[in-house]
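Only one chain is included here, represented as structure tokens and corresponding to the form predicted on its own.
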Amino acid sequence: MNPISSLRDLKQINIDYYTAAHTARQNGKFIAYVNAFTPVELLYAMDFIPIYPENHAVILGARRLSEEVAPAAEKLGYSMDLCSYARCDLGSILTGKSPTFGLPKPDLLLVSNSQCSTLTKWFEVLSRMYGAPMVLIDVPHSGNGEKDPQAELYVRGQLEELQGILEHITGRKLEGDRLRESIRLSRQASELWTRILLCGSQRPSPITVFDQFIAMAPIVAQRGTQVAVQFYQRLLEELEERVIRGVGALSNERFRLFWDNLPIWPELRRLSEFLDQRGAALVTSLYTWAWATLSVGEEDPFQDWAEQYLYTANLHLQRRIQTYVEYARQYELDGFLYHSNRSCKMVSQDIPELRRAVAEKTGIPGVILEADHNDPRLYSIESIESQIQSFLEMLDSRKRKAG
């Protein structure tokens, strides 16, 4: 394994946003808790630190603090079918147990449908926790992803009601030059993201999904500020220097996968020593592309963040299909690890069709991985390593038989 260097600045900017959130009162600055389909650049404009309930449970999960903290949630009597993010971050409130110091109390809670319902229920929870007004964007559902001019004036007209909303509990009004800055940085940064996941259709890549799920932070925390920005030049130019030279993540690359879904988090160490040793390299995932797909232009911001919120995070099978075949191609994939999530069941509902059909039109295996994202009592992962050691002997078999 080569290590990618600048993802060491990761460290430091952690820290340095958790402490600007813990001090923002004490330096003007407003919380809001949100999820990943709300305007961040209409926050940061604002003077809003957006914190995502969603990422201090990941933290929890990496850290391996699942087990101490969820089963507080529990007590209380919210089932271990419920998304572990949600049980973990509720969890460490009860406990105090957290590697963040917690989250500041919100000013606002920020939520729209269009990712999942278990974040509405969530938030309205922590909304009563904190005694703090919550805004919900509801977004309808747009069937196959066709053009819907009446919802897209609804979320729209939601979305510019916000803008009041904000202006009422900062006391202060949206300045567009501010607003400007702010998503021409998100902008940069989504720009700088996607040609970073693109580094990964090099032979060898550069750097895998196991890297990408680290590097994820800023984009999803911080789009719209330099911070991000900075970040993902350095990375680009690290791995662009890495393609010139020809030196891969992987010391040997000898199968080039795709993960599927969201990332097992208590076993990214783990999983990733086991499909380095295998020459295994997660060169592509549906999961980090999403967050390349949320610039908006400065012309617009309100209609180009209400068709997102209709459309982008719309997952309906064909497109999924599609969307994997073209990675395919793009990718030079020998095969697919789908992570069938327990707790994220909008997303692995389809993945049985979807991997029917994705080895009928490109005649690619794959594999179902029935884990959890954050929860290790609820898979094993010696099954999940077995699986994918046969997994990789199969395909090791298929090259053979190839040339």
Given for the second form:
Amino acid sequence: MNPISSLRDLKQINIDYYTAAHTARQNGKFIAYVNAFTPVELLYAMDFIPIYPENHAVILGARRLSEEVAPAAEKLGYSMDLCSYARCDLGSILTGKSPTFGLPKPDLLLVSNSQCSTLTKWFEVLSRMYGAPMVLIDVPHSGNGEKDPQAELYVRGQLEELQGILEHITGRKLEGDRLRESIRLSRQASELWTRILLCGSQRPSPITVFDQFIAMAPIVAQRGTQVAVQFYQRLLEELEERVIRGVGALSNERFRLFWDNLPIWPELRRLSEFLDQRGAALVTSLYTWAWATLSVGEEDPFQDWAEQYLYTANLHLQRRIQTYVEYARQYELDGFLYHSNRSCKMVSQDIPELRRAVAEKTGIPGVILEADHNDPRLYSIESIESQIQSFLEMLDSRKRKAG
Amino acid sequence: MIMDPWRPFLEVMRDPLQWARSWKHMTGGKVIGHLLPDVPEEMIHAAGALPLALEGAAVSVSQAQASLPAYTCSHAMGLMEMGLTGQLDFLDGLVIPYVCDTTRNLYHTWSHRFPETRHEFLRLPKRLRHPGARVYLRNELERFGRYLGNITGCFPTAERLSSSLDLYRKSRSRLEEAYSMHRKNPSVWTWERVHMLMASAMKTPREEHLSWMQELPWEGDKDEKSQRPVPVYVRGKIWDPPEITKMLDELGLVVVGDETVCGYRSIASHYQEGDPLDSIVNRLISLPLYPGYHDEPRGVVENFLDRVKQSGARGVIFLNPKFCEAAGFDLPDLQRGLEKEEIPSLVLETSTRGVSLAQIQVRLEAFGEMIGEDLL
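Coords for the form predicted in complex with its partner chain, given the form predicted on its own:
What follows is the entire complex, opening with the chain shown before.
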């Protein structure tokens, strides 16, 4: 394994981010809990620091604290069948256990249901818990992605209303220049992130999906700031240099694989080492690409946001099949690892059909791994490794036959 | 020989799919299936088709797990099973409403497995109390009307809709009467029967259903046999497993309020005068929101508590469908709210798959005894 040195910057970036969040009030800033498809550029322009309870849960999972915090939520009545991000975050609030010293109390809870429906319910719980106002940007599911002018009007109307709510909370008017600057930075970060993800199509790939999972924190949480832009500039430079020198993320890249769905955060290191030892490089994924497509224009950002949430974020089976077929060609994939994620029904329920269709169209096999993105009690890592091992042996045999 | 007035309903519910298939064969009519929550049956009726509510919960699954993961609710899994086993091949159309991520995925998986069927996704807004949702919903219903008209050749015009609304108004009023008869006379108007009336109304031509209902024993006196009816309120989506309705009767638990989509939610709230499509929109918005919708978070709990208190229930039974995220996140705060009001509750995590009826029976029995104690 050849570690990427610019990823070391993330430690300080995260410390600064959570410190800024905890000291927001002293600095005249406000806190908004958000999820993926919300207009963070607008929030930054209005002196809000967007905080992702999902990211907080990821930190808990990656530090292997899930089993300490989630049971506290379950004790309160939240079933183990519910999203483990939510259970970990709620459990952390209840137990006080958190590597980030928890999250500061929110001034606003802002959620968009184009990501999934679970977050709406989770945020409703947080809203009751903190007595904080909640705004749902309701994004009707646009079927197969066909144009829906009525839905655009509905979503745009809610976004424009949001501006008024932010102005009411802060007692300040939105400044056009600040919004334009935030949008410009967001677009820059998004473009850099796209180029970083495209590096995975090189042979050998200079970056794996595991690196991308680690590197994605700023594009998620700090899109619209200089911090994200500078970090991704440094990362891209390093990757481009690797490409020129022919340095891969793995010393011996034998298999090029796709990772579907969210990571299994508690097993990030273990699975990374397991695959590395077998020359299996995860070169691209569904999850990390989601943030490559989130830039908006400065001319009419409200319309752009509305269309983005309605159409770009509209994930569904047919679209996934088309995308994966394209990735298979672009990234010269040997196989697909499909994470059937108990905690994310939204991205998991169509996996059986997805695998069948992609295999039919590309001839590239895939294996379904039953796991969970944050709760190790809901899967067996040994059985997952054994499945991957068999899958790699099968790929090896295919390669040999193909000569 | 006097015919048992309950028999027509029993015949429908014995095998609703077969009943609808036979109806289609005999009449040559169109049948449009739908996956329940908030699909406007009136519009399907106005388009000249039989609206057929499909409940996946009672279906035993053998093939669907190859298309959907095991952590999918039995409602969705059951629909897929019915599709894969050819039980729905007589349908002229199928409507899957946007309830949650599962129905959203189900629609796309269905589209992929059965591209030849005429299916539609009803894009219900989730922020129903927002003024923009009203406008959006009306437009969506217009789109839905075009889908229906393209299948039946008969578009749900304002005139046809008005006529259907008139029929549904009468039918729902009658069903509300049946609901209140359950309180007054639970040994004749058992919950199993009243539920059967509501559920069968969503599977048969309303005209016929209404005429069958006229023959029921409406004039019966107040029940003298029921010694100790214990009023309960039920929150859940569907009666899964269906045997629960009978258990409640046997245990003397009288349903004085419920929020299931094939229960009170299917008959509650009447139309206002005026434009028929606006009336349907207004009706949907005025219904108590089920967990798939978003409402002001504190209001979700407070409004629920108000409904329970107004019902006079001594306890609340939650029928929480296994793997249902929406219902699962609401539950703890609703329970805490009930505790503050000193209203006991029982949570049954229900699913046709892998649930022990005997265990449900025991828990219901214990709950009934506990909340009915001082009624002795």
